[in-house]
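What follows is a single chain, given as structure tokens, in the form predicted on its own.
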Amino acid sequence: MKALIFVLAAAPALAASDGATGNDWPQYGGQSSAWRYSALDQVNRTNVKKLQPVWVFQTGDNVGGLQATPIALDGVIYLSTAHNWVFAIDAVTGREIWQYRYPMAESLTIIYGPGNRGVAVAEDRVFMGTLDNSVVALDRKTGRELWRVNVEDSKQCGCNITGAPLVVKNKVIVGVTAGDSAHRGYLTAFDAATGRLAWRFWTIPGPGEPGHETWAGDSWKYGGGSTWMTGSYDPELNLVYWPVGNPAADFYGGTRKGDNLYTDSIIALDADTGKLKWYHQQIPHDVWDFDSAYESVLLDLDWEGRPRKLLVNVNKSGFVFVLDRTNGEFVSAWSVARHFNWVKGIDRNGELIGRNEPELGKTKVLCPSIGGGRSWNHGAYSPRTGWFYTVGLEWCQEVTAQQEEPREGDAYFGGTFKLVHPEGEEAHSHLDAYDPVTGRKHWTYRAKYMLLASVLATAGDLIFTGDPEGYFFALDAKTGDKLWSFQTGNGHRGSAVTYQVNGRQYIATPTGWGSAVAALLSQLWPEAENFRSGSALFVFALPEE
């Protein structure tokens, strides 16, 4: 459909390297700025087409797929799997070095299935979050575990924890899944060499916290909120972005009347005491479980005239908001799908126009679908062309809202859907180069599935991510144009990297077909059901001279 979307008009200038890796890819979005950008150019468009294989690894955790973002550092590459264990590889042959496994219950909530998206690394340790909703540090050379402490009861609260966390000076800070449960979201900092709590901050306020009178009745105390992904991170505001997913009960919003803070909000908090310096909620009282709660871009570029300092946030509903990330101002939106419904644009000052909204006991297509606009597949960052490059994908649904009565740590939907093909064309996804602050669309390449990969840019301006089927390849940043391809026999859903040691550059993709929103593909074509899962690590490089 059209849309009115408001947009500035100017283009945006080129935004400075800090956010760039080299020869190694140290944290979850590259750098705390999540540009998910690599300088390395070894490999780039006149010969990425010699690209090759030089080992594969093969983890042995096979149910729930892949979903990692693998650290490489100093030659070594961490990375975790679905059900908690880590790995030290060796990053040129591919040899085990040591590995953990978490000690998992027997009797977990996992709403979602298994699932985990990485690790972080930071001077002497590892840290995970787990399925049982704890946090455990890893000694970096042996996998000792070091200390472990519990979140919450994850039988209680029906959470979890799958985002990688986000270390920050002498803090590890963790997220929260149930977003889709009766569950209260939070955010939490602990001491990194001792796992003491150091903050907590709770996405809905309590009473007498200001943005409690946006939540109806007792609604807040099972209201969702979840900070299920990772944040960024700016050194020099000292302030953590955090992404705040939907409201609960998802689709039926009648019993908790009001905005609901700090759902579907991007949060800016104080590195050092957790403390709210400013938010912007993208979608006050959201009943379409369309999450903020994506990755946070933070871009310098000279805007207006004058240099500003930004934030791109792709919220599930496809829209991407661009703020100010010193203050929160909205600057812009625009959508990376074409098939939306929900709103008919968001005007100006970044508020929804004409809102279409699930009614109670009554069947609805809305568009996109529950699984997004895009997934939480990161999109990419290229200073070389000032380009952000990004997933939209193109689905429906028919929602029915129904009210229930929320029971703690339990599934809170308030609906039921069914995934459907928008009108007048069979569903697919796209991947888009697009200018980061105007939504100006520079190509798109075309795909029949939806692609669920991150994606990661180069200095060798190239574009790199794998789709269901499990084919890895490669476009031109500046063309879209396919250059190369490899089957690695397993369907993509995390995230590949690039890192050098010794002069060769490596790029490493994880590969294992999972995740809750995987498996809705089956709805729409039957044969996803056959897509491979597996859980492997694909390493190439160009041969050696």
Given for the second form:
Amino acid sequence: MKALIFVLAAAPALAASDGATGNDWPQYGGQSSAWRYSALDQVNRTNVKKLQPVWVFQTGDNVGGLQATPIALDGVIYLSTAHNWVFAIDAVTGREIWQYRYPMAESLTIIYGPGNRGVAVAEDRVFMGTLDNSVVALDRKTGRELWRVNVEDSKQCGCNITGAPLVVKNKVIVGVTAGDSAHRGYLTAFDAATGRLAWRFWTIPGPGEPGHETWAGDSWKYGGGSTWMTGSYDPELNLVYWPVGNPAADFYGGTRKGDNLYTDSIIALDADTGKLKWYHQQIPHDVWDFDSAYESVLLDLDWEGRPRKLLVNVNKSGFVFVLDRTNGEFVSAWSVARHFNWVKGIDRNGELIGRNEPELGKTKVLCPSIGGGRSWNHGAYSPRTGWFYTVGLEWCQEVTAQQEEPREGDAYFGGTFKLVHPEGEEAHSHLDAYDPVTGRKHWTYRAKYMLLASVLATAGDLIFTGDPEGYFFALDAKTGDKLWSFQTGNGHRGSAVTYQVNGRQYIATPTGWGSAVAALLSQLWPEAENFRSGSALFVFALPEE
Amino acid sequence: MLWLTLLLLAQAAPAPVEVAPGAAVFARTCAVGYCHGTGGAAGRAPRIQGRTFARDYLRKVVLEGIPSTGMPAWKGKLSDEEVDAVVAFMMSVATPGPSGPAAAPRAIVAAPSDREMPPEARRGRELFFDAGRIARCGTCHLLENRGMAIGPNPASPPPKSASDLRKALPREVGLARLTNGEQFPALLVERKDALVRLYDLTAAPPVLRTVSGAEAAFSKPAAWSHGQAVSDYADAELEAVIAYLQWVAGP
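Mind sharing the form predicted together with the partner chain? What's above is the form predicted on its own.
Everything in the complex follows now, all chains and molecules, and the chain you saw is the first one.
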């Protein structure tokens, strides 16, 4: 079922822009190139079996899962929870330095359920998006609120913010949810010092703008195009890469005929002005809810004999799209999921082959499910192996399209679905090592349930992630062999990081089961309904000599 | 006696409820996306199938939602008949409780405001909440449970003309001067614990700033007018907005 087979392997160029982290984990994706790779190697393949917990931080915000990427900076960890509580924690001892609780209106309907994927820290400030679609800036030393701005009324738009902001120079860039609501998506930048609006990019072009013609009638007003995860940034090109989500209604496209730009696209924006430099649409006129919402990993690799500046993005369908990030040119595509029938494949020009669409009033089995060939939990790239490590999910769904009336801010799915096991085998997931451009697989690690936590790669040639049953574990980056594991007592839905203080390397992982996709597991495995919720940060290190 | 018992039983037994219309309402509203799953099989939202509910509880939750969760209020979005039907459907897939499913009490569902709305007011409401504008009226004003309560209630009393509307100036608006040299038109919210909270009105959306009292001076007059805030709207549009505000204010 592989759509493309390449013979060549991409070689990591020695002059590659360095996406590795060092003592700190300063940004959501490690660095703004989103490698989720650390150059720390004190913990390595030989000694990882001695790894032990050094402290645990219980947040107390136990509903919605702990989905965050902690930020570790100068010996302090900044952690956000599902209901927008923020903690500054001593990275060595686990002592709370300060906490901030966003004052949420009691009457708020929390669209899509609670959840937050992280804060951004820059200079003396901590930034967070909120469940009522606001952005706050906190004093990094005290946690005191400095400014707060409502991006758009969540009662009206049916939208909010769960993704971590991206800070570029003096701007805080935040996305928005509501790709499955009757809403028109956007990306907004605010001045980091004052909170004032800096720029706004509408992901659905308005009347008179190029691309507006890709939406029939009034459908552009309700077309989704959310920006719910965090983008990447290339300082050399001064481009912000933001992944855009699916069009609404998700499963029914009859009222939005056209390609529906810029949904399911990677957009490259000038970081200072928010002006569009290029875009690449992965799925024109999506009717499967296959967002392009996940991370964009920026890699400088030699490809077909010349150095290329590439961008690797995993679409929710499980297809990985590799682009030239200077101009958006398509390079290759390959799938992390084995079970797919929504298309037959993707050709050499990046065009979909053999679309298999949901039908009005008819129930069809489509793979992968709405949960994705992968969920948002991020992959990691190690320059030592040159491989990209990410999860694949094998599950399908019975989907029935229906025509719904768009009501501003209300759910607008255009159908219903029920998860089912793939034909011939039980649903499951796997974490694999791939060549990032060709998708050539080097090893695979199989898991019973869906792996929904991000991957961390380190220079100790270790790959860390956690599973829904509570195990946090380390695999050998070269072979996939499991070298160590620890039962944290709660399922994993967040993103592990590593940092070093006073010469000691720490590995920190959020634990805390929850989220929309996590909740879907009970449709396949009834016992998953009773998977416990929680919210804690576990930190590990080697024993002190 | 037997016939009486039978008659009483017949009266106590629930009237046969048509479930099919409720299944359709459920599919269209409750089963979508990450919510309750096809037929109530569970999703992000709780499972309905096989659980035990009181009918009144389901009705209340459908109408009012559950604050601080993802469950919205359907009052005003579903008709009385649809609410009845969807509750009946949910009871049909749920497990009957110890007392069995009770007959549906015919609760009175509050209808959305059905006071007649002139077309001009309707257009005004659309403009007030125009999602295409960052600086829309709703960015600063709350009406009909939409928008942000930053500025005062604009319908109390409604302005008489576009020129009145442009001149509106809340008492709390002034000029903020910070010791770092920043200076901006501001709406004072509160002074508390040596902190000052004020909205920076320089551009939409307003930014709520918290500064220490020692760092901020607040004075009148304001270098700001409501006319700047509504500069995205043409005169004719403001007239429609006023018609809407007058409709909200009522007779």
